[in-house]
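The chain that follows stands alone, in the form predicted on its own, written as structure tokens.
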Amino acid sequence: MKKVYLETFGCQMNVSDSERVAAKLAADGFEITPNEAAADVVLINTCSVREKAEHKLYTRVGQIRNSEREKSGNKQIVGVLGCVAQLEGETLFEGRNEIDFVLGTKAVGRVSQAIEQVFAGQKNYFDLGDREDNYDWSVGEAQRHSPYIAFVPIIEGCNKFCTYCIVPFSRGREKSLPASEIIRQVLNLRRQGVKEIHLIGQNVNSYRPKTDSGLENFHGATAFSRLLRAVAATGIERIKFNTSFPRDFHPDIVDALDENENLCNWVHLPVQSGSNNILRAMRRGHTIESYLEKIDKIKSASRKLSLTTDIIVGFPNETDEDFFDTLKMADYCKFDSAFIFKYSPRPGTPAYSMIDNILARNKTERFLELEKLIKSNQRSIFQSYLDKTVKVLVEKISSKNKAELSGHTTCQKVVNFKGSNKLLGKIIEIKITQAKTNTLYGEICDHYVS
């Protein structure tokens, strides 16, 4: 039995891909191992969103090829998967004898075939083809990143073509999975004891299946809001979704959250900038006024919805006034947290031809100023949880303190607390006693929901 070590970089979609790769390999007789040195095959599932992704890949492959195992003459097969593989294809073989095969983002279902071809002696094997019609999107418990939480892809690809983003080129056009298949997966996960699912995609609320099969009995202004209500009707205890695109965020999504308690009170809605000038240059397709209307709808929900976002600073031609608009927007929205990025040009994107004319030190200054504002609002929000009781899905032993357990609230806050390992996988009530920058701390209530 050949052993495979699988390493994953990037977003939830990449993690989900890796889970299905592991499931496919296990079904085909391979053993997934956490020990890189013991593996016959090393797979690297790559992300292309951040800068220098290809360089980082070669650095990682170089580390593998210079390992003690390789020096002893016991060569490993190295395969590259994911977005860098899709974008670079055959060029990853040029001038190097380090990578054995390359699989694109939609070819991962043929990973066993690729490995077998290399073992049979084929050099520079690559497959950038389309996904099989009968591709299996399900993942067994043994391959999931958590026994209690599961990712359920509902849409892949992107049609938005924001000028800074490589995803439409690495993931292809939007393609929605049939609602009936999504519901089947959720029901199966519920039977397996999964407590929380994440409906995932590059833009989940752009969901548009070819037919309404599975959604006929559910109302809603959009296919996505009908899907939310259909998934809620399965009775699974928690449902989260990520990531939403502002232009496709219909107010009815908030209504669906209000109507169904198991639709969790968290919305991730990337704004990217508070300036209309920059939003136009980014080709985001929304104005800051339309974005704030959606924020007002979210803030008016009958229960408090946690709000998170993504913001880029230092986009080409961003003036001080543009950045000030971003600060105003962030203070108005009062995000629970935000992922802030300093703009860096990505080859292959429309913005790559723009002059990157914001000095590095100015990008850093803007990053730090925005981060200070975001963290100030975040501290106030986290402090508001003191002495409150929240429901936490107990997921694991804390990585920072082995005497504590760790889990998430419905609003996607990390909570650490002392407790028995027997609580793993349960949803319990925690009274919050301390709030730090990114984490809440608490004590188990006398009575908790199991």
Contents of the next structure:
Amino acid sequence: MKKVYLETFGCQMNVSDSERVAAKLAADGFEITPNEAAADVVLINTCSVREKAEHKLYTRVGQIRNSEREKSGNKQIVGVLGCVAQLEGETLFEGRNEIDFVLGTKAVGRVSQAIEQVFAGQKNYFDLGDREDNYDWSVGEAQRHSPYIAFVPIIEGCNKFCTYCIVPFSRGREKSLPASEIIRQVLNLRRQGVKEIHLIGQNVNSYRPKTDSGLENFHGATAFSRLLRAVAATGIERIKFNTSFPRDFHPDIVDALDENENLCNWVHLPVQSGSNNILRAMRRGHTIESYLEKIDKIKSASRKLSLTTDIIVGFPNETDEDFFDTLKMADYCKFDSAFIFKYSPRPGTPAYSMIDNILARNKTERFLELEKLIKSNQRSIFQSYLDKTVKVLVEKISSKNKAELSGHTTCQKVVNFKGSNKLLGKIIEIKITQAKTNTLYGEICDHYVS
Ligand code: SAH
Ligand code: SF4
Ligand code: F3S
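And the form predicted in complex with S-adenosyl-L-homocysteine, for comparison with the form predicted on its own?
All chains and molecules follow, beginning with the one already shown.
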């Protein structure tokens, strides 16, 4: 049995693709191994969203080709999957002899054929083709990143072409999965004992299936809010969704959350900048005023919804005033947490032709200043959980402290606490006793919730 080691960078879509790659390989008689040195094949599922992410591929390939194993002449097959594979294609074979095959973002269903071709002696094998018509989107328990949580893709690709972003080029146009298929999958997952699902896509709010099949009985202003109500009706315990796109984030989504307790208390709504000048240059399709209206709606929900975002600092021509607007916006929104990124020019994107004229030093200064403000708001939000009781899905033994268990609240906060392994997979009540910047700590209340 050939052994395959699979490593994943990037967003949830990549994690989800990797789960299906693992499922396909297992079904086709390969063994997925956690031991890189023992593997016959190393697969790297890559991300291209920032230069640093792309560089990880080259660093990793260098490490593999310089390993003790390689030096002893026992070569491994290296396959590159994902966004860098899709964008670079055949050029990944140039000038080195380090990569054996390349599979684009939609060709991952043919991973076994690719490996077999390489074993059969085919050189520079690549496949950047489309998904098979009968592509299987489901993932069994053995390959999921968690036995209790499942990612369910509902839309792939992106039509938005924000000027800085490579994703529309690496993932192609938006394509929604049929609602009836999504609901069938969620029902299956529920039967298997999965407690939490994440409906995933680059822009879940843009969900637009070809037919209404599966959504006929559900109301909603958009197909996405009808899907949310339909998925809530499956009765699965927790539903989260990611990522939302401000322009397409309809207020009815908040109404759907209000109506259904199993739709979780969390919205991730990337804003990118607080300045209308920069938002226009980014071609985000929203103004800061329209964004804040959506935030007000989210904050007016009957349950407290936690709010997270992504922000880019140092986009070309970002002035001190533009950055100040971002600080002002962040202070108004009081994010539960935020991912901050320094602008990274990506070849092939419209912004690549603009001069990257914010000095690295200034990008770093802005990053740190924004981080300080967001962290300070975040601290008070986390402190406000002290002495409160939250429901936590017990997911795993904490990686930092083997004596503790770890899980998430419905508002997507990490909670660590002491408890028996028998609690894994249960949703239990925890009383919060300590709050650090990114993690809450607590004690088990004396009864299970489910
Ligand atoms: N679909 C989501 C997220 C896409 S990528 C959205 O529309 O927001 C995840 C995050 O990476 C983005 O939200 C953005 O903040 C960041 N990002 C994307 N391209 C980038 C670039 N060229 N430089 C720096 N950050 C970038
Ligand atoms: Fe990229 Fe914009 Fe699409 Fe998000 S919406 S994936 S940032 S192009
Ligand atoms: Fe990266 Fe591709 Fe996701 S570029 S963020 S892995 S869609």
